[in-house]
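Shown here is one chain on its own, the form predicted on its own, set out as structure tokens.
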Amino acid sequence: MGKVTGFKEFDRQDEAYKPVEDRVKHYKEFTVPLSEEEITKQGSRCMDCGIPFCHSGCPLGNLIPDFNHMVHQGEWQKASWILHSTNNFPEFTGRLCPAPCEQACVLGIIEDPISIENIEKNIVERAFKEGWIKPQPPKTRTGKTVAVVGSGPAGLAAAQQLNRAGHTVTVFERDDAIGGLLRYGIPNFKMEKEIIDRRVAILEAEGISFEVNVNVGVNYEVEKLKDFDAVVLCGGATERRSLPTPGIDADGVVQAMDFLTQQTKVVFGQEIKDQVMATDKNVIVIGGGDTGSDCIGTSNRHGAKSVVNFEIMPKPPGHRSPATPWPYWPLQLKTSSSHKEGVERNWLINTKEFVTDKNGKLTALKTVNVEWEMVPGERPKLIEIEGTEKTWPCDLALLALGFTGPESTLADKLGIERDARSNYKAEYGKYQTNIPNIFAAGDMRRGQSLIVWAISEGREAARQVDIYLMGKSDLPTKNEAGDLVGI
């Protein structure tokens, strides 16, 4: 695959990102891509390793080398019918994924992996860019009906999946748009939301109806969904982490969530009223994950006075930790382009009490710095260390903690069982509930997770659903070793 002596001759090159000063002052796009040659070069580098780990690396089974290697031959449109054979959106994975198949690149062992993620994006944008990406509707119709609700990776993949094998298909979304998360949970400058309506404009074109500002369970009685022959359940893990810290309800805590979601209404013309804003403000996002860096990059661009970060874990390694080899998903230090653009970084710090004012609206924040007990057979223990005590002047504490599970509503409407961990539960592989014509996927299903795997939900949530009104499915699947069938 590629070039046979491509990894020895070229290096890994990454798209370059405008300067700092000047990205923050906007909410677009500002990574600066590379030319079609160096993006062939970064295709040649692609190994003959004859056990590509990447396969099992990505949660969809890309046909990684394969789609390299076209690059590589500057064969475009093949590489994106191979892309697209196994990824519904790569422009959102291509943007958005950790890039799991990175970290499980069999070059990764001796030197920089395969920069598959950038690859992947360049693929698909040049596929939209000359008009191969067309859409495809089914040449005849199941006469079934099938209702997705919600519209986030993994309602758009399986309703993609259902439409292509004839089924009509809603798609029920409670937002006033559609893409779920990936419309006000990702902020425009990581990804423009004229992508998202660029892929949505292919999917009604195929037949798909979409209905927003429809909350399922709440302004669309549940009774109605049994007009359906089956629905799938893609509502995601909204329910949002807290801290059980005095203060909590102080004037100045902010879900992260709240705050990511407004400034992205702001942008497309939307008046939010009372929006938070961080402008001249001391800023403190608790949490150190995507979420975090999210709003440490929105903060900048509103103007904060200070930004910094808190993390109650370790700092990880700066490189790939022996507690997870290669091909795992590592255990190492991740400093995003929000990172890059300004905050003061703290890990291993919990906080202890949001302060106030007389009128409610807070002031500060005290910590204490913690160790983690580790203790073979038990729970980790955190231990606070006593004389770190600490205040941290704060107008803005954001709270990126991330989710807790799906909200329970549909499920207690619909009788839907649920597992220790609060999702929907729905046997692995055949997604269905309790309920025989209803499915989950994607978070609703599995908990919090990535992007990539919500597509994947999506796709196989669809196959099983297929099965259940057809007796039969034609459409792809990954079999229980990770293997593509029917492609």
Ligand SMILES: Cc1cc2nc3c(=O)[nH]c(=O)nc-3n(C[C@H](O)[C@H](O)[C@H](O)COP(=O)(O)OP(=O)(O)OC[C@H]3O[C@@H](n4cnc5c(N)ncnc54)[C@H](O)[C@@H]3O)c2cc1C
Given for the second form:
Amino acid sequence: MGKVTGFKEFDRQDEAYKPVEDRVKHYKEFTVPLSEEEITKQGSRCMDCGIPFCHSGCPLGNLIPDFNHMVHQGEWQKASWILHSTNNFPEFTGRLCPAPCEQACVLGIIEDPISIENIEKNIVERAFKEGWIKPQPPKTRTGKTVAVVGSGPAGLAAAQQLNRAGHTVTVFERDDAIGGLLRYGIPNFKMEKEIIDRRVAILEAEGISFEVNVNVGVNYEVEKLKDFDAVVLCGGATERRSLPTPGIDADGVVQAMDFLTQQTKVVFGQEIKDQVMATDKNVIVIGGGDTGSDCIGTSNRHGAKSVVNFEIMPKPPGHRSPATPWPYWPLQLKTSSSHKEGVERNWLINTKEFVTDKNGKLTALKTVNVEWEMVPGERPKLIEIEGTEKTWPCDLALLALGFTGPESTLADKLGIERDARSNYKAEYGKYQTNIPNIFAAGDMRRGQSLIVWAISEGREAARQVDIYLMGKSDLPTKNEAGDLVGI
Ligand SMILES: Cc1cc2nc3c(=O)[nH]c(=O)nc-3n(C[C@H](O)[C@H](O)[C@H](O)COP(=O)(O)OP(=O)(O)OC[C@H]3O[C@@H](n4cnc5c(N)ncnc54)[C@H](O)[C@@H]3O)c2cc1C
Ligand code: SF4
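I've shown you the form predicted on its own. Could you give me the structure of the form predicted together with the ligand?
Once more the chain from above appears, this time first in line as the rest of the complex follows.
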């Protein structure tokens, strides 16, 4: 374990953020790393519990007490080896994971949990700095070929695992750069895109081929996929949700993903004609999730006049509620670094109309406050509260309402069945669609989720593809308890 009395001696320390007035002037990451001495102390807080609930809190089954112990011992290279044995890309999760593991940490019952996510980031960054992360091409090739469609975390994890098994892997991506939502959804200030490039360079050196600007089913015939022995569909769940609200087509009502993607492209020197800007505007972000938070951070960097956030659900409690006891993921108020940069947050509010001037330009939003009526056995019912109608001046409304599911093109053209939620149908743990050599993983299979789940699904799907192609697999897997088999 870390240090027997570590959790009694040391408090949890998190990375600080650079001051708001500095960080809103740029699009770079703004965390202030802890010293090596401090991170070592943080690792020593781990109690190495008899049953480490953090293992099952992490969808990857990361071996958390083991790498915490190595950090405490100053054995950083061993910590990196342990971490990479279950997680292909800890530099993504170490920055962006909501860390369900920390909510399942036993120390968290009585104290602040171990800062697992930050320890993870420090391990992988140290490993890159020391040059420990090197390409590991397979010693032999099987002669089998696999196409991976989509280069988000699911596609990249599947590709790396399949390549390690000796298969020849090609990743197709319709965007002009690799990374999926990590590239053009998540803003640069949350994760600098060089972090993706650094990892993709390793994957290329291991022998994986990447083809960008290839939209399978659009500018690349799906029939060509028949040239491959197996296919893994990792196209994400990017069908955007809208609102059935009058005025939705107004000039000034913009989908969050368009707003975020444009800004990241501009950061990397691309010219965007008529880029949507929040500068000097009254901005209203509709939707209280991660995407909404990213729009708030970006609007403040543009220099918005005001930023307001609407959420139709009630304000979650400030602390873990009895409905989600430890070690479950708690329904609890989240305040992100972007929220701290300036926003007025409103809950239980519904947009009734996007008001425009005579030229169709957005000028205001009309809203009404709501409440949810809960009747056991029935779906919650939205009730509008009379007399709470309000008009908000607004020049830019950003729709951050999430996604309804995956796009249909690949399913339609390949004949893949979909489930009741419109996701590509493939049983959890098997990942095989109704077409035997076609597999599905990540958001495309489970719906909009998290990076850590995408990596987990990519890894597990790769193992199933390997079994399909070779009759067996030496690739690692996690069993239902989250323990790992085969590493
Ligand atoms: C704004 C935003 C912020 C988020 N923030 C976080 C966060 O902080 N933490 C977190 O854990 N999760 C976050 N998420 C969720 C997370 O990004 C996703 O769950 C994750 O990226 C899913 O990975 P994936 O590989 O399944 O799909 P994606 O990342 O969506 O990648 C799918 C890729 O497939 C490509 N593609 C689709 N169809 C085709 C085709 N026919 N041919 C070729 N390519 C195709 C797409 O262009 C895309 O690049 C966020 C999501 C958004 C939108
Ligand atoms: S990947 Fe996420 S859940 Fe897993 S150990 Fe890291 S921070 Fe925790």
